[in-house]
Amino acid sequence: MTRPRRFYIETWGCQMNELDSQRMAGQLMQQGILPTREVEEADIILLNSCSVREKAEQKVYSRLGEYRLLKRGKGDLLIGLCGCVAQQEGERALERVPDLDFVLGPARVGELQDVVARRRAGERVVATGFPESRQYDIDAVSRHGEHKGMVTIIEGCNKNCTFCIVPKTRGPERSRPMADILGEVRHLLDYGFQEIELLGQTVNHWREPGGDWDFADLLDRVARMPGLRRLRFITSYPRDFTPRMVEQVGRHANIAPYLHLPVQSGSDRVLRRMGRGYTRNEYLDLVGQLRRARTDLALSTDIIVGFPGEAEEDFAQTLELVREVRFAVVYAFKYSPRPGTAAPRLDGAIPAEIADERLQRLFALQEGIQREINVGLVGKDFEVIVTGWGKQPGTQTGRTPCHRVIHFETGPEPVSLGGTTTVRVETAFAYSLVGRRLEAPALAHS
């Protein structure tokens, strides 16, 4: 009996990369190629890469070197480099890795089947760039996250922040038509998903192509769809929020009280050097508007420390902003230069040891704030969507509407993944909650 062909996908980076991997998996499964968790079993290996973090290219080439070793015993194994580093490297990747079979950029994900066929016919393929016409088959997506259906609404970015490579790896902004978005959301709700997450590098800059609707109109239409229990969206750009968008966040109970709103720095001088297009006070004013609209709103953010020219006074202003806003979560990173961006040309490089020390001070401050906020949740009840099994026997994990991780005992009847149950918070830590289940679970999709 012939062994079924298998594929293995390793995914690095953001939610958009996660969805791209689901799209690629779906295309391969349509051809009868099955997923495997063991890379040694694979007939096709895809590395879906991210170029945002430090030394991204070195890490990619190192991993591709590991994959090359598998070809020694399996000559027909295909290895593909996908994602943002694929777009960035292009032909160079084929030159540097002789055993690499194809390179597939983020805007060409829908062409995977064709690219594989071309390689099987003998061509080493580079499919990069940003074509106007793109293939997107909502039926060819392997939606393996039982609790959440992700929907891309806008691709690319036009902001050109001086530290960010995304405009070069994902291209200019390109919004999908509202009808296509609503159709995909309806498809996911009919399938049984209760939570939908709208995706985009600048998700709140969505505009109807050739029309007048903006993200406020889209939020309103999606939130009103029957069967939608929880709606999220990521990543929002502070400068793109309008009063109408803020109003929608407060209007619909099923819009989750959680928002990721990257600030990057608390210093106006650093924000100008970053090219962010807003000031500290404008950011704080937006936070105030959002919290007046939604009093239970939990905010998370991104912060870069050690940006070129960041003085101790600038960093102190960032710490003060963190104290003032009291974020639920802070994702903080040391600045690392990315190829093709403007920031490496700025003066005032910060020594690594200073950036490290600042990062640790920021983490220490935020950990204390998070613990205080989470302790304030003890005794409160939350509707939890179950996302997995706990490390301890008889426990499960889930996400509250405010996107916090909560652990709880399953009781006599475990909750199916993607199902919902009510959990009362009994213990709080800086990074998670522990609670007690109060009611029988709602059914998840099959």
Second form
Amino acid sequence: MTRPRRFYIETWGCQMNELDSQRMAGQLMQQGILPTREVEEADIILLNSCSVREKAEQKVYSRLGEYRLLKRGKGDLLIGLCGCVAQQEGERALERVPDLDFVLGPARVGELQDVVARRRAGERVVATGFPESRQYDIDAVSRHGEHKGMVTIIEGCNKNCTFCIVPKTRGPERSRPMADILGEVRHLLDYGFQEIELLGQTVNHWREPGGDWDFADLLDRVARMPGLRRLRFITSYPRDFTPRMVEQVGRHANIAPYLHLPVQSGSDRVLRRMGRGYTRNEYLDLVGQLRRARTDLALSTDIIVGFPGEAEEDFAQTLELVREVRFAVVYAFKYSPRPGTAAPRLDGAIPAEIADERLQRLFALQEGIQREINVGLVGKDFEVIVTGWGKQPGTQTGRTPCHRVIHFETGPEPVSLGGTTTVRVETAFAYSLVGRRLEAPALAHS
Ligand code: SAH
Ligand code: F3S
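Please could you give me the other form, the form predicted in complex with S-adenosyl-L-homocysteine (SAH), since above is the form predicted on its own?
To see the whole picture, the full complex is given below, headed by that same chain.
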């Protein structure tokens, strides 16, 4: 019997990349090529890269350097560079890495089978750019081992925040038609997913192509679909949130009381230089509206520290905003200059030591806030969607509706991946909760 062919995919970056990896895996599996977790076993290696910060980009190149050594004595091994670094580098990646077989940009993921076939026929393919019509086959997505179904509703981004490379790597914004989105969600619910996550770089900027519907209409339609237990969407752009959207978040109990709302900075001066198009007060006002609509709402955010020209008082305003909003989670990053963006031309570069020190202060502040908020959840019961096994034997891990990580003992009957159970919080840490499963009486603690 011949050994089946195997593929290995390594993924960096955002949810879109995760979904793109599921799409690439799905296409290969349709051809009878199977996944492996051992890179040495692979006949095809795909590196699905992120270029949002320089470090991520460097990492993928160093991985390429390691993996190309596997080609020795294994002539037919294919290595493909995919994702945002692929789009950014194109032809250059082939020059830089002699053993690289192909380069596949994020808008061309649906062409993987064709690119592999062309490579097998001898061509070193560079498939990048943003074609008018894109291949998207909802059946060619490997969702195996996932607890949630991700659905892209809008691709690319037109915002051009001055620090961000995404509009270059993911191209101009385009929304998928509502009918396609509803069809894919239906398919995922039929498949058994209880949680659906709608994806877009500016997810709430979705518009029906050539029509009048906006994201409020889409949210309403999706939230009403029978069998949908938990609906999430990422990433919302603060300026694109309308009162009608806020109303939908307040109206549907199955829309998760959790929202990722990147603020980037608490200083108007920095926000202006970032080209974000909103002020600190507008952001805080939106947070107020959302919390009035949904009192249990947990918010997370992204913050960049050390943006060019960020003075100590600007940073102090960011800390102040973090104190005021009390986010459930803060993802904070040191500013990293990216090619083709406007910010590197701004004056006032911040020395690395100062940016590092600010990052540490921000983390310390947020950790204290997070611990306080989480301790306030002790004794509360949550419907938990199970995401996987815990590190301790006999335990599982899941997410509360407010998207917090919670660990619990399974009892005699573990919950299936993606299934739900009710857990009472008993212990709280800054980054996770530990609780007791309520409907597992055999395990009830005394
Ligand atoms: N709208 C997108 C944003 C993608 S980038 C989304 O889906 O989240 C994710 C986050 O990375 C941004 O919110 C920003 O905080 C951070 N980021 C982007 N460019 C950066 C840069 N040049 N340096 C540091 N952080 C950056
Ligand atoms: Fe980047 Fe700003 Fe778009 S952060 S993805 S350019 S909204």
